[in-house]
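Shown here is one chain on its own, the form predicted on its own, set out as structure tokens.
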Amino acid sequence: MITDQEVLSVKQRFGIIGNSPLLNHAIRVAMQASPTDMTVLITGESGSGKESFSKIIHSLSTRKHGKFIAINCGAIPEGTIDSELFGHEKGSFTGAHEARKGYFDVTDGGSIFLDEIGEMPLGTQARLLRVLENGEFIKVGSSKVQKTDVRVIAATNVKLFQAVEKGKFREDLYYRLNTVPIFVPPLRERGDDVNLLFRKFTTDFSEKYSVKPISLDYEAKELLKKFPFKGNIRQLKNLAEQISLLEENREVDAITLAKYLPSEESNLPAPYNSKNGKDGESSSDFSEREILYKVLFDMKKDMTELKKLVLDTYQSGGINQNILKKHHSLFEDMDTSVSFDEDSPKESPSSMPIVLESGKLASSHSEDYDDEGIEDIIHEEDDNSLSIEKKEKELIIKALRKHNNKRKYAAQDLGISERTLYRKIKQYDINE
């Protein structure tokens, strides 16, 4: 039975701050698994401190005098990861000028920490499974089977079982790695630990740069505790150092702290003036396409609603209050408000004319037009409305007028670069 004092001793030895029950449970599991040679799988979000647990397991094991190597599987290119882990023979591939030992050979008798194991290629996963099952591996370019005695500690910030279901991770390797699972809780689930860690980081910063440490009032501490911290401890440390460096007032309240906390808007896509879009696209091209997509989507939505309005009007013999209320979404962006109150005076069907695209008034009585006339109106509206260039030209003209022909502000309003706007003005022959 591991006592609280033993857990505290491990915390002090490895610099772990916090008293969260979830954190203490994870440390106890690591301490219990350390004396064995069982494979351990550490799960948790990025920045939650998974590597610290791998060091605890190695340092408290019988292999503590052997080598310990931490490898980030996501940082090694797929073409070289087999060579890095298992070694290669001279001439086995281009650039292999001499034989090289891999990490499983170098750490024989010790422990190897495979971080981001979910990023490991399937071919390498098969090689790793053989090491775990039989303690055997083969160098790249060799046919000789070599033996190794290495304890594997793996970690991931993705749900491996979902990766197994998608065929991105071997099921047999998953169950072989998950012999002893350890879950490292995210910072937002650790309660008051966030304030303890913040004080630790600001104290370290003040000692390093000989400045007075930052202190938080009660409201600021509560705000810090409620913040989600998606980057976990890494994000909190950056925040503490940022405030320690930039804030002149060393007594920080909630209002001041809120200025340093990222807003929810940080989860939205990058703004229009970012250098690159997705897959290397320029921001101007990406934003311009987004505008066109939005225009087409809005046009399609309005056209569908308009068709329903015309059909309902035809079937009921004219426009009435109920029809307008049913299709109120057509009038939401109009400057003149339309009342849909039940008590508002209702117009008789005969007094509500229909305005055709030509500008002429048509009687609302059903006998004055037929189905073909309605279809002609709808098709004509479709043909005229779905001109991308026309809509784009109208948007540009409207933006220029809004900003008194100042291209810089018009381009910002449209979400495109000033250079793209200038090209469009020339293309559509727009007189400024």
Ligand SMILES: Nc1ncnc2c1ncn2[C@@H]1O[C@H](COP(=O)(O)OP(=O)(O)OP(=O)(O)O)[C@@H](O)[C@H]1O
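Residue numbers count along the first chain shown, from 1. Between two forms, the rigid core is the largest collection of C-alphas that superpose within 1.5 Å. Source: prediction; values computed, not measured. First, how it differs from the form predicted in complex with the named molecule.
Core-superposed comparison between these two forms: CA of S20 displaced by less than 2 Å. The two forms, fitted on the rigid core, differ between these two forms by 2 Å or more at the CA of K307. Comparing the forms between these two forms, the C-alpha position of K11 differs by less than 2 angstroms, with the core used for superposition.
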The other form holds:
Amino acid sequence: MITDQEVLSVKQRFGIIGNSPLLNHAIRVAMQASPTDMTVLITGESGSGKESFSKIIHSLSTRKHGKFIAINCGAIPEGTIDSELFGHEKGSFTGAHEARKGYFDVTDGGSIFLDEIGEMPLGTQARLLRVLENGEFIKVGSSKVQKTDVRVIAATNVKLFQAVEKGKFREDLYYRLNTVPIFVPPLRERGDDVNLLFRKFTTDFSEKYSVKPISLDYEAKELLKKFPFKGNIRQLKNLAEQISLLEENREVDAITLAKYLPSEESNLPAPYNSKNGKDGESSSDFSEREILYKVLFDMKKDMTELKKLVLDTYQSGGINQNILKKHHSLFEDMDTSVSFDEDSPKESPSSMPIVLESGKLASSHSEDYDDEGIEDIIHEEDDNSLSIEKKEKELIIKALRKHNNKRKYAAQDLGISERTLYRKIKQYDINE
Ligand SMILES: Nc1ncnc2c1ncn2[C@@H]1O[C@H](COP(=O)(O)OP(=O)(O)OP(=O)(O)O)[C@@H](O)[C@H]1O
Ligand SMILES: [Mg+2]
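Just the form predicted on its own so far, so send over the form predicted in complex with the named molecule.
Okay, now the whole complex, with that chain kicking things off.
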């Protein structure tokens, strides 16, 4: 019985991220099969992580001190694959100046990983079947039967049985290879693993490129979960690298994320995609409707907030600072010099935006504006904005210096979020 702890330690050892039941099941099967000498057939879409499984199987087997060779059958030309795998005698073909040992000879006592086994030519399949049946093989150009003791781990990203039906793959070999089948699930069937992987990759890339890690908001995470990822983890890794390098806003929402996802893979309502929706809504995982609902919902929220603001203004005889503060959510998305900080609603009173603390808008005489209209307030604010901005810039520089440019601590000190600090550093062009 394999414990959860043992599965976890294998994941750690082989750098496998994810907790989905399908992934855990595949790892357990690999662990169970490892100590036996059975032939294993790993199936799974391209980029789903089949390679690690072959390493798990070899490393946990009694052959772990023996050789492990990984061969991509699809990458070796048909004319040389027999010689590569089984060796050849001198002069057996043009260019065979020396005799050469094949991989099945070299890995005697170890394991061979035959990737893309579906690409193996039929003649080579016959030789392979013989090795699997009784450990025998014959070098190209030789008549001498040799023996070897190699464990075969094969992998395919195509439905191998379909190749059998088409006569491209030997049926007897298929069953012989498939003694222990391991199915590596596609990313889209691993639920929230996609977000664990994304976080891991973006953290890695942030270190590699010395940039702030990307984080996703709730909707963006949901979008990742729904995206089909035909290229699986390899595709996700590339996506993570692309966003880490290119995206200015490090907190990414669904709309921004959609821009990086290939539109031809889904019906995503990507803003730059004019082809989307061609298959109709029913086949869409992440429908345009969802985005529209969100936009409408946000507009409705703003309308309600605006109504409340008008009412409050009316009841207090005019607009004032407290009213503006109370309805700050209306100004969240505006890059306005009226610095109602984007994060302020989520922050405690002690972490109110610094402009409000140091500037006129936060001053106690805000009641003075009671009889004035909103235009006056903005006008007043304009007059003072330069000195407010100067102060703010100074404060930010001071905080950054104090914390050796560690933005996280500087932001804490300033009582603002890291995201706001990042934005302000850019806004004031601070190069500390
Ligand atoms: N669970 C995982 N956690 C972390 N990284 C992973 C995981 N699965 C795969 N990867 C990474 O994703 C990439 C693709 O995996 P891999 O090369 O094993 O795919 P594959 O199934 O062999 O694809 P192909 O059929 O195209 O050869 C590799 O960089 C691998 O390290
Ligand atoms: Mg591979």
